[in-house]
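Form predicted on its own, single chain, as structure tokens, below.
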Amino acid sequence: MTEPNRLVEVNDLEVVFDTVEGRTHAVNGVSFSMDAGETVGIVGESGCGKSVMSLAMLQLVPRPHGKIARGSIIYYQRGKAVEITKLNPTGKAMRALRGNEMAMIFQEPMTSLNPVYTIGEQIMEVLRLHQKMDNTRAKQRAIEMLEKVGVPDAAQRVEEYPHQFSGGMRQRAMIAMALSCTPNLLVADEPTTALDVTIEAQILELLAELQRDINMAVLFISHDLKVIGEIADRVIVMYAGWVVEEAMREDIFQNPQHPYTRSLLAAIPRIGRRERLVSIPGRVPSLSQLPPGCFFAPRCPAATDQCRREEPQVFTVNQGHTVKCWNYWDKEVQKTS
């Protein structure tokens, strides 16, 4: 039976790309759920499949080379289950959800905003399409949204083009566009990347405030655990297309179980720390040439022969805390022996 507050369920999701190097498994058997009003943070290095998974949530995986090969994404629309993976990506039903009930802040606003249309025109297009507003009401709403996200002189700047906005202001404009239809789910893919710390703090505060106003669920994707620790209720750690650990924020930071999670936490800079920053040796493997066994084994200081040979199972640490690691299983065996 589905939880009454459930908004999204992702089950055994696999996203693949056919490339000259062969088939690439960008997302490999990912499962998680989200409730209304909840913030779920997804963290991992570049190349771990975070952005591809976020695109799959809105049926935006680049075609024809990319596709959802397995699994399901179920969105609960006023209590009715809608299986996103069965909808035509360009069909009427999917377009009615995308941008209206499900919205996305893309990683780089300068490449996501159309340079030949004003900021106002791009926000107004969403409102005309989904809310059936006329031009006058749509423009008024666009100005209101720009004001809400902190763009000064919004009535004047609504007529300006993306190149006339700074990086932080473009990001705010992207947020205004994404939130103009008050979506139930916001997917934010690295929304604070390349912003200075002052603007980053303002945007995080803005997202939290708007989330409280409309009870919106947020899927927040980042490579920065420090940012995830500020905004997320629950954290998912991804590595090479896998979910390697999932837990409430407090458990991830106070009781991490996967060696990769512990390595990410050890690499966070801390004020007053005198020792050198810890780095993770090696790099994320090519998703078209994944190693046998555990994908993290070549970089893991605790890897055993079993890790290098067999894919780890997912073990339950406690309620809501899971880890995909043979090392955790070995420790549990030692406790009971």
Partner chain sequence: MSTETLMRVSNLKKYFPIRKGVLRRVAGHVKAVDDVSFQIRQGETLGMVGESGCGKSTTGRSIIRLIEPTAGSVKYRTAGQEEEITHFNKTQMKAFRQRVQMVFQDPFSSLDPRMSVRDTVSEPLFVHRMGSQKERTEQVKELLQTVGLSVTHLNRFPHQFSGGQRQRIGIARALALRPELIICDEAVSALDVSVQAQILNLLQDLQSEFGLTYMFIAHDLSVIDYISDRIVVMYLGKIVEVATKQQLYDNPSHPYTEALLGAIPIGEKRVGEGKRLLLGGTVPSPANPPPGCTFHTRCPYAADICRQKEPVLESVANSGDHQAACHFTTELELKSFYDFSQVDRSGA
Given for the second form:
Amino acid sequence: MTEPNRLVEVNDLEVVFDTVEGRTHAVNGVSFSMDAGETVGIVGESGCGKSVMSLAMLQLVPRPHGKIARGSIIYYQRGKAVEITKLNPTGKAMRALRGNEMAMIFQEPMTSLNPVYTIGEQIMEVLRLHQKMDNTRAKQRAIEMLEKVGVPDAAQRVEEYPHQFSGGMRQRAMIAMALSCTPNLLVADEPTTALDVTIEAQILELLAELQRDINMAVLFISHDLKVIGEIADRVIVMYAGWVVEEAMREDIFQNPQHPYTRSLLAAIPRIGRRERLVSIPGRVPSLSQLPPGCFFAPRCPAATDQCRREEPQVFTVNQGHTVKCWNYWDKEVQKTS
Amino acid sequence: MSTETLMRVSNLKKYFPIRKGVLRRVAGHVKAVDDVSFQIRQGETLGMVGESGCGKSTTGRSIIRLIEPTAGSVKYRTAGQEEEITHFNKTQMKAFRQRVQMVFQDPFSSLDPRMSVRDTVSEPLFVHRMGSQKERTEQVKELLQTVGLSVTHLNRFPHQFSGGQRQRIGIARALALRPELIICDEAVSALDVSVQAQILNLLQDLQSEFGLTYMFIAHDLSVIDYISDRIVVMYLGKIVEVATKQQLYDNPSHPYTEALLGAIPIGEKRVGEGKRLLLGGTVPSPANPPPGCTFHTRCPYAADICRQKEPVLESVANSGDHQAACHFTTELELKSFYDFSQVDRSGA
Amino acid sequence: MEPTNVQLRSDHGFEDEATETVLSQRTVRFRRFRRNRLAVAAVIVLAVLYLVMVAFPEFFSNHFYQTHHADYVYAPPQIPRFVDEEGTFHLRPFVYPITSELDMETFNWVYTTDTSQRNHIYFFTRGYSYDLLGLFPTDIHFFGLEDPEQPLFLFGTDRLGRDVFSRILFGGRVSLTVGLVGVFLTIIIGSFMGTMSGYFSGPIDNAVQRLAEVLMSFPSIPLWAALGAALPSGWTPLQNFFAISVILSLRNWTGLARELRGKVLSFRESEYTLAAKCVGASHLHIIVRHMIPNSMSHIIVISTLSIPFMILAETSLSFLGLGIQPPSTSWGVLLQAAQQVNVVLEQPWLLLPGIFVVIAVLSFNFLGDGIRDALDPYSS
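With the form predicted on its own in hand, show me what the form predicted together with its partner chain looks like.
Next comes the full complex, this chain leading.
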């Protein structure tokens, strides 16, 4: 039952890492889907697996310690289903997708820009590789792209090196590079976290604008619920490798069902609100030593014996809103049945 | 809260020389802090906010001479008398260190990885030769309980703790000498949201328990709003606005403050497209600040006078507590945070 | 400070420490080290070398290393066998006795093997008397022939008929310890200079760095030669030995000092240093309690990696006749005998000390790499 507009389907994905302390499950049975042109936000605290999730989308999980152990990621390339997890991460087919149809931007643009090449050369490289453009056309397109992302004097700055760009400008250059081949999917891993608040606002605005222009789907990963709320249509809340709640933005903010989502919302200081912040006791569990039952149970104010024993099922609240919590079952499902 | 001034900073400057060439000659200066004056009042929380590179951390470190200020005066009130810190000698400085402490940003680098919790928290006591080793251990145990850690943590090392726990250890160390003033330099910026709330609550409780005064440096306006009584906004080494929390968010008097308020993400759909104020451009280099008002390159309201004459920090109409450095404070009708955050909830 | 009695409100959230056990840093490092097979092998090899050569060379050698066997000059190695000429297997290893004869045409000693007789090798036999560890007089040896006067030269003999095997063991005692003593001095000088240089930048840093550069730009062999030649000839072998260690470390500290300077520079900028300053700590306190403990792992790695350099340097010096002087011996002194081409051609067993130099140097390198990777998996 494939939707015509479907772009990506992630099914029961599990990503594991082998470390000195043993095997850790960074992503633990995650399923979600994205439609073309949609913005999906993944939110969660450090160590919830959101960054690994974003790397897995492009088969970029660092080897040999990490690998996709289970599940599938299906990408619909012009209606044709491509099973990404089956592709060789360094093979031709994957490289043709990556950078061309799927692009990624990172938190720290300096790590993904090569300091010894000019910004222009790096954008041109992508274009030559994927679009087989010649030098003149590639350069023209690079300048066009830089103008599009709001780099002033693009024709001159295309000749400059990454260190000559400020943090915000570098992030713009990164976006220009990522979008130069008009990808269908952009994975953005904390793209504004390192930026100042005024620059962050600029970049968020820019992303939204470009997305409308080329009808690209964006998977936006952030630890900041408020930033996610500014940009995402749909929000996925992750905790210790699980998706604990998924819903449209309004539902997440107005009608959160999972105790973790609720606590997160109550823990954020909001301007003008004077009441004491609600904090979540304890800390995010270490992925190598997860508690039995629900991973959130040790910190959950509403945990029952069942929570401490059994992994919760995923329940549907209403269309497009799911929650992985036994309490929801107790409260709602039992009442009606 | 009394209105008595605990610390009075006047015309503080900190210039870092830029050295160039083989001979390392001074080619210019980065004006990290340029002529900054403000007061910290007894028992209050003074928030200091600004974007990266605005000099807020340098200010925080200069006023307690962790880095030596280039010029200016810092007066600290001890037993009803103001003393000039910048003239203190080594012994006076060491005594002064007991009164003012600091909590740092990075929970990973602010604790020595080779030192156990016991050694870290008792270090201030050891340095000031307070008590025997046994007495110091007892005090460390009390401090750990005060900040919400267990005494069983005593002999553990920093890597065995989470970011939030490390920050608690850092707070325990700062409390060890029973200071009056604690400077929190981005103390919760590196923490996860849920843990950030724990630390903010802890800091508030400690303040009421010990009658502490805080200077809270942060870039997150929501955090600043939550914890501060008064707020100082810095831009490019200068103070652009000083106000109480209420005044700042309801009635900003500097275009830069307005821009900051407009950029705060609120996590909800705003009414209309143009509701969000977007500031163009980026922060100029502090090595080469623009003439006149340093904000004129990005200011939507800039006029000719802004490019020529530097505005001074002046009281905003009939309020001694509210100051702004703008030529058009009285003329401009700036939007408040609430104007920016009108949300559309009809779609929900 | 009076007792603090804060009634904590519950929403500080005590972070529960009982929920998980964290592997101690030491355990993680040890596990990481153990996974490095080369490094573990190096540890075993070095343990054997130091046990046999430094601690008990008398016990493991069957001839005293300075005894001349006038009848057995340049004797080739006698290889222990289990199977005799007739093909019969013997449980106990044996060697065939050898007899020498001077070839009157070439003036070379020619050795003939007497296969009619088997000299069996026994373990824990009696041989020459010595003091075990310099304390307990005994004459028990690890192996030997029934008659200790009979020749058993596993690695052959040199031009004075001395047993090369024993000489390698006794030479190892000097060569392997000169590295340790030299490195100990290197650590002291290098740590002091490096920490001072990194912590107090400015004129002190400049002075130390320039001194290091000057020392490093001297060509090393002539420098050692000059210093070695300046040693008074009347010194005992022990004094000579220490003097050489000092000479080697006088130049070798520069590497450690430079590396430490970089580390200390970064530690100095860290927030915990700032925190220590903030509580009023003195420079001495910060150096002793923060800079040095944090540099310790670097010091260990760098020192391990510079032991082989010390061994090689001692070998080179002695090889040139500037280091350890006969009758004391070291691997370098032994290799001196293999300076001529015809020796290499006709008595190749005299090159055996070189193999031991290679083994020791490689082992220390592997060990150093292993420690470094275990301490800091992110540096490569």
